[in-house]
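Okay, so here's just one chain, in structure tokens, the form predicted on its own.
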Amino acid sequence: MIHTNIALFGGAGFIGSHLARRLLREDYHLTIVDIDDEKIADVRSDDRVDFYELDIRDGDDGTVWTIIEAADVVIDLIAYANPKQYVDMPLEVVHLNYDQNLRLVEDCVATDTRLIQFSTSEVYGKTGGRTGEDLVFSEDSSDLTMGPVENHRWIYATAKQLLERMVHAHGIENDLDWTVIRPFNFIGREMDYLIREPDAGTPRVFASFMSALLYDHPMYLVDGGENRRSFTHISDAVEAMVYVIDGEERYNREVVNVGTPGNETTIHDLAYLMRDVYEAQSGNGSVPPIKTVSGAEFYGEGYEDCERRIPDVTKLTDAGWEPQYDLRETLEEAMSYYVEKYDQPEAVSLD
């Protein structure tokens, strides 16, 4: 691999920024496309990085085509990825996550460029009546089961699923080289945004709980926090992505789960573990209360959730990848960033 040109669409977000730093440890040239560069300010100074500040929804003067045509690999990370967005603006979610992303897929077909398309573990849908081994989601054999139309939270998952099917179809009909990545709950430094007040937004669960700890407002458990998730340290996730990038033949026209099955926990237990880690790191003996709220209260009407998500990651472990962080280590490393940066008296004042 010599001076491989990688185009990262959405490359200045949480996942993209971590992936960019990892790829720059190798001999890659990166073209990063995003709506801002806040999370990659340190990366932009590298002479192997070109940055384009643009929003693919705004139309195109040919720049996107030029970027894709020059790339050896396109990695598409662009998406709305927050349950509140799925409930509040379902049409815009589909417009970006399906319509606009499909344009990138079609440009990869036309330019004969390899595509690594980010999807979501939500495409598996509801756990339903699965038991035993069926609880583990397999890329090639698990059914994809969505809730009813009136629970329009599933519009995100169905848009992502249809995009996957279109990528697959272009492989069949137009010889597109592709890999689809289904991420399972990545967490780490610089994830999402923090909120000072509980009604100031709805970041995903890790950032939501981190905000509550730093700014002393309740940690809300949606529907009791009984749903189970497998959390993955962003560094482990990025190493898995490198396996996919480098394993062109192994992973060509494959769907690949990226997650850490051993880090499964309930959201309820995650909240209490994060309080424990925060107390140890901050020395603050005062932690916020944990309260239960319904999904409709927290996210709005049309919300529904998957009871459990456990990934089968055999496609990665067979190639030598192994996660390095257990759940507590994952939280300790991620939370230390926020405690060091934000847990100062002037930062948490609500006056």
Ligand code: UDP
Given for the second form:
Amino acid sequence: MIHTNIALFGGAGFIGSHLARRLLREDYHLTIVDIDDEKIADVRSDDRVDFYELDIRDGDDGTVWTIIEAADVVIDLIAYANPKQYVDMPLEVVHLNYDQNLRLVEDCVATDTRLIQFSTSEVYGKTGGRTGEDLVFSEDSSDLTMGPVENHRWIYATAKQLLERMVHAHGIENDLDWTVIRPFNFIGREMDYLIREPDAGTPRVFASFMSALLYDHPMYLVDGGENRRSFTHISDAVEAMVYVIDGEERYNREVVNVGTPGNETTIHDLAYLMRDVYEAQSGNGSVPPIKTVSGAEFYGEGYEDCERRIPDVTKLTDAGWEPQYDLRETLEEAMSYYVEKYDQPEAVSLD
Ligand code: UDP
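I would like to compare: after the form predicted on its own, may I see the structure of the form predicted together with the named molecule?
Expanding to the full complex; the earlier chain stays at the top.
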């Protein structure tokens, strides 16, 4: 029996909590580091889990180093990953997503520990003039196309891209064993947070539309909702992660897209599909209006969108991974959780 010790930095967030639950179905020991444990109360109680409540920005008294040194694999999920944050606090986004994450990378180098670094599909940037097959983003051949500096939304993708390049460079110069993961719009239970009023926050699109449905405020389509994303059920995503964790040789020094290419949709169609699913699940015939808003109004100046994001997932399908959830099933599974938990106004409590 293998007792791999996996250190999950940012392991109590949306992806980390689902990944931790999946890994505990196997014989792993988990060391989870995060700023709170709200989403992992169940996971924490498992005796194969050690939890450290700490913020890597607070400086290190040696704890982080000790955790990394003791780990067989480090999975780094720590990041701000919400477009509103890139627009509102670009410096803090770079500080956490680049400066602080780089320290973890350097600790992995110094302790000779394998690193699985979460990046983002956003590093591919804008679709630009791509057509046909070029629209599908491939890890080792697609160009990374950022918008102008004044559209500072791209600071996030730029910071993540530099982090990827530093990880890659540490592989070349310092023999670091690494894999970089580029997630394509994972959705599922407990993604982001719900908002009771439209101006109470700006979660990503699934949580934003889910909030609108539950609390009866408009669903806003940014710039008409013409841009597209490929949505991936969180269970398919964490299953792909198991392939990567177990495939140390296959995935060593590889960038790996994780996504469901067949689930591409416009945001406009996503809104209508979520309304359909909501009506069917809640039996509530009164659904909120769908309205259009400009990117600048919704996010602030400096926002620019990616038109399309379709992943090439050959690196995973070659190993046997296949996504199980189509778009409707993805929404049905994720939305049923919220409809059951929150669709009673008097019992509302916001996570
Ligand atoms: N979006 C939208 N309404 C919302 C939230 C987001 O139309 O309430 C759009 C956003 O402009 C983008 C897409 O949905 O085109 C996906 O945005 P999200 O914030 O989920 O993440 P991204 O894929 O941009 O990182």
